[in-house]
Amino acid sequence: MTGAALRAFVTIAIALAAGVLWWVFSLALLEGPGERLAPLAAEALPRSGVGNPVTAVLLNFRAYDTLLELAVLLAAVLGIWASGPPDRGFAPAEIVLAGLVDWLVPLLILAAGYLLWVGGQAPGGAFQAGAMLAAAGVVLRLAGTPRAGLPRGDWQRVLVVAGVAAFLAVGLALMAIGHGFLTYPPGHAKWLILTIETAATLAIGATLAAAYVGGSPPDGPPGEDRA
């Protein structure tokens, strides 16, 4: 194909894609608001498990958007690991910002876990507390700590699959005794809930800190965490 013919094609291309969005566009306009969503969520929160809704939404609801969400991380994670080792991180603290780090990341770890469990009732679960969870390995990798406080090898790797491997048990769970994948009975829907958020708690967790650190994690014996 020559140079004209190629631009001549992607002019079509890119006239064509935009006469389709236009269209759709217009449908879209001409239809007119139709029944929101929130009204249909509160309606079906009593029966959701939880008391904030949006929690309901993102693990009883909507739980398909979170597993794969989950599914996002854990393969960013596996292509950071195929990049090779990691570097060698920051020289050890001294002794201010090591007591610093002392108080602070079992502060971030309580705050953690306080997110998760509120998160049924009130702003917070799995993915916040996962974050502040990160925020811990963070801080520890800035204060000297090669693996940001994470285990090494294999149970790293256990750590960062265990939000999608819940989800995937609770769901297939559910289909062996009769109920849909990831369709929570009404009774027991809330301690399902909690199951699947805290270990997505701990793979959001893992999975952000591994990212943080770079490259794939240490196997072998572990060694002093301090570089």
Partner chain sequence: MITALLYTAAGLLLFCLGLWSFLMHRPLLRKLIALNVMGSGVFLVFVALAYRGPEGAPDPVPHALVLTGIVVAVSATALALALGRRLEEAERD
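Mind sharing the form predicted in complex with its partner chain? What's above is the form predicted alone.
Lone chain follows.
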């Protein structure tokens, strides 16, 4: 097939697929909500330990799913680290940008803590808070901090696995005392969820910041940074 014919073929095929998809989704929307998981989630919300339905779905009803998503993040950052050392990064910032960074990074960390706490009752939670921490890391790296505010090699590894580790530790401990894996006992759900979310926030923030740095963390004794 020539280039032009291929182009026309792909365009027509995608247009047809778009038509079919639109037909399916508009039918689904016009039919109304029907049997969905939302009423089930709303009904179980008072027993979930948190007031925000999205957090309840993430950390309680579908906790397995969230655990595996954190594992996907971990796998991605391991792949990035395996691809070799990072670029050197940018030159240290001049006075104006450095001054801005001095203000911005503490505010971002504060906002991350707030989002983590408020996630129990209102929109917020580990993923938003982690993204805030990662944004602080990106700002630091753009301003010339080579490691984006992350600790040295070994601690960086600890941070990156913290989310999956806390999740698994809570799940296995619950199994050991006779509940199901990640089946929170009533009354303790809130604090277990907050523990997991705190570790997940640190892990997500460290993972995304490490992903932005884009290479393996430096090893070796302190003071011999390859920056």
